[in-house]
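Next up: a single chain in C-alpha cells, the form predicted alone.
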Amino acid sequence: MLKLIEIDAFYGKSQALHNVSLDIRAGEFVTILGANGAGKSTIMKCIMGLVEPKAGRIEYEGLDITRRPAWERAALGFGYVPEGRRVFPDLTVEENLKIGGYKLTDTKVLVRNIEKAYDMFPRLKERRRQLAKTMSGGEQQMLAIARALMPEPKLLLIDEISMGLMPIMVNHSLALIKKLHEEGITVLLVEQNANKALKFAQRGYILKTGRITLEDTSSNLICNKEVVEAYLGA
C-alpha cells in the first residue's frame, strides 16, 4: 500500500532522515519506534507531504506521490493524527469534525460520520459545542482521532498517540486504534512508548538518528535483546 524508498530529508542543512526505506501492506498495523529526535515525525511529515524529501521516492498503491501536495494525499485516502494533536483551538468540537470531512460532498455522509464519531467518543458528543482549546489533553486526542476518521481513510497515520496523556487514556486510545484496524483500516503508528506500541502492532521498525536499524514482527522485537535494553526498560 505504502512504500518509502531511500528517503533523505533535511531541515535546512541538518539531515533528519538517511536513506529510509519501509513498506506498509494493506491491512497491516505497523509501528515506528525511536527516541525523541530520531526522525519519527519527519517520516510522517514526508508521507503527508509536509516535508519534501531531498532524495528518494514515496509510493501509495503503486502511484508516485513524492511531489504531490498534502491535500492530494488526503484525497487519496490518508487520515493524519499529528504530533501534539493540533486541533483547531478556537473552533468547537463539531466544527473541527466538519473540517476533517471537508472533502465529503454528500452532507448525509458527513452527518453520519459525525454521529459515528460521537458513538465512538461519547465525551465528544457531550462537548460538541465546546471550543477545542478548553478541553483536556485526552479529549483533544479523541477529537484529533475522530477528525482524521471523518473522510473514511484507508490509511491512518498517527504520530505519538501517548504524548502528554495519562496511561489509562493511552490504553484506551490504542485499543480504539486496534479496533479500527480490525475493521479494515491500515495503520502506521509512530510512538516513543515501545512497550505499548508493540503490544498492539503486528510489525515494527526501529529508527535511530534518522536511520532504520531494524525491522521485524512485534513478537520478535519484544524478544530482541537490543530492543529490550534500549526501549523496553530492561
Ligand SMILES: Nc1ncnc2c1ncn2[C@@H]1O[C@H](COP(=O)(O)OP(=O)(O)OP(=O)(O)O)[C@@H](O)[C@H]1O
Given for the second form:
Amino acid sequence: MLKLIEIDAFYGKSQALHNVSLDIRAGEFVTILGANGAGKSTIMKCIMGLVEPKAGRIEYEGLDITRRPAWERAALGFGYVPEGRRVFPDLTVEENLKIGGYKLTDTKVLVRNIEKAYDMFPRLKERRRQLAKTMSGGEQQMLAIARALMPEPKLLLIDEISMGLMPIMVNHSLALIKKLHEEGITVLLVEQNANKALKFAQRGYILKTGRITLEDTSSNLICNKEVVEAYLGA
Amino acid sequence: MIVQQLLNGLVIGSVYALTAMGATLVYGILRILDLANAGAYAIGAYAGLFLYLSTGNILLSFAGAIALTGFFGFVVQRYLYIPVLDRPPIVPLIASIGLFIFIQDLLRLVAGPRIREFQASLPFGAIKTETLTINPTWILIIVLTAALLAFLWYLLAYTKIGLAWRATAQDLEIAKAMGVNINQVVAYNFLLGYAFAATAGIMVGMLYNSVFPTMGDVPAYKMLALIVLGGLGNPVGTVAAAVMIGLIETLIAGYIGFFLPRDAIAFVALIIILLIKPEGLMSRKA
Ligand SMILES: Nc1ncnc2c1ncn2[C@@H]1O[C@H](COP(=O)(O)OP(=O)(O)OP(=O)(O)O)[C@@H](O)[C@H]1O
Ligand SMILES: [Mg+2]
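So the form predicted alone is up there; where is the form predicted in complex with the named molecule?
Next comes the full complex, and the chain you just saw is listed first.
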C-alpha cells in the first residue's frame, strides 16, 4: 500500500534519514521504534509531504507521490496525527474538525463525519464551540485523532500518541486505534513507549540515527535481546 | 468642531486600515513583511487616475484599478514570494524592499516625477448640517472602507476559504497536511490585499488631490507600525490600531499641536504603546 524506497532526507546540511525503506501492506498495523532524534517524525513528514526527500521514492497504491504537494495527499486517504497534537489553537473544536475534512466536497458527508466524531468522543461534542487551546491535553489528543479521521482515511499515521498523556489515557487511545485497525484502517504508529507499541502492532521497524537497523514481527522483536536492552528496559 | 475632527480622524484611520490590511493578512500566514504592498497603493492611485482621465467614470476607474492591482498582487506572490518561501525570512523581506523601489521608479518613468491632480466628481453631494459638513470624498472613504472590511470579515468568519486562512495563520504545516492548498490561500490573500491597497491609494489621491510616485513611502512606514500595534498579523487588531492612530493624529494635530511633523505621531504612539503593552493591542498568542 505504502512504500518508501531508499529515502534520504535533510534539514539544511544535516542528514536526518539515510537510505530508509519501508513497506506497509494494506490492513497492517506497523510501528517504528527509535530513540529521540532517530528520525521517526521525519519519516512521517516525508510520507505527508512536509519534508521533501533529497533522494528515493515514495509510492502509494502504485502511484509515485514523492513530489506531490502535501495538500493533495490528504485526499489520497492519509490521516495524520502529528507529534505534539498540533490542533489549531484559536479555532473551535468543530472548526478543527472541519479543517480535518477540508477535502470533502460533499457537505452532507462532512456533517455526517463530524457527527461520527462526536459519537466516538462525546467530550468533543460538549466542547464543540470551545477554542482548542482551552482544552486539556487529553482532550486535545482526542481532537487530533478525530481530526485525522474526518476524511475517512485508509492509512492512519500517528506520531507519538503517548506524549504528555496519563498511562490510562495512553491505553485508552491505543485501544481506540486497535479498534479502528480492526475496522479496516491501515496504521503506522510511531511510539516512544515500545512495550505498548509492540503489544498492539503486528510488525515493527527499528530506526537508529536515521537508518533502519532491524525489521521483524512484533513477537520476534519482543524476544530480540538487542531490542529489549535498548527500548524495552531490562 | 469636535465632531468634524473625529470624522476627519475616522477618515484617515479608514485609509490606514485598508492600506495595512493586505500586509497584515500576508504577515498572518507567511510571517513576511510585504513592504511592496505600499507600492500597490501608488499603482492603484495612478491606475485610478488614468482610468478616470480617459473615461470620466469614477466607478469604472475604481473597478479597473482594483482589478489591475489585484492581478499585480497575484503575479507578485506567484513569481516573487512563492519561489523564496523556504529561504530565511530576510530573503523575502529584501525582495519586497527591492520590489517597492522598483515600483516607485517604474511609476516615475511611466508617469513622470511630478505631482498630478486627482479631481474627481462623485455621483453624490456633501452632507451639510448647521454645524457639520461631510464632503463627498469623506463619505466615499467611510462607506467603501466599511463595506470592504465587512466583506473581509464575512470571508474570514463564515467561508471555507476564510477558515483555511485562519488555520494556515495558526499552523501552516498542519494546514497543508489537512489538505489546505497553501498556494491558493496565499494567492487569494495577495489578490485581496493589493486590491484593498489600491482602493486606499485612489481614495487618498482624491482626498489630497495629489498622486505622485513616492506617495507610498509614508504609508509603508505607517503600515509597519500598524501591523506591530495590531498584534502582528491580526486583522481586527490592525483595524483598531488604524482607527486609533487616525484619531490620535487628527486630534493632536488639530487641538494640541506637536513639535514633530504630523506623520511622526504614529511612531511616537507606537513607542508608547509598545512600552506599555509589548505584545501589541491585540495579540494572537494565548
Ligand atoms: N525542523 C528541523 N530543523 C533542523 N533539524 C531538525 C528539524 N526537525 C528535526 N531535526 C533533526 O532531525 C533529526 C531527526 O528528528 P526527528 O524529529 O525526526 O526525530 P524523532 O525520532 O521523531 O525524535 P523524537 O522521539 O524526539 O520525536 C534530529 O537530529 C533532529 O534534531
Ligand atoms: Mg518525533
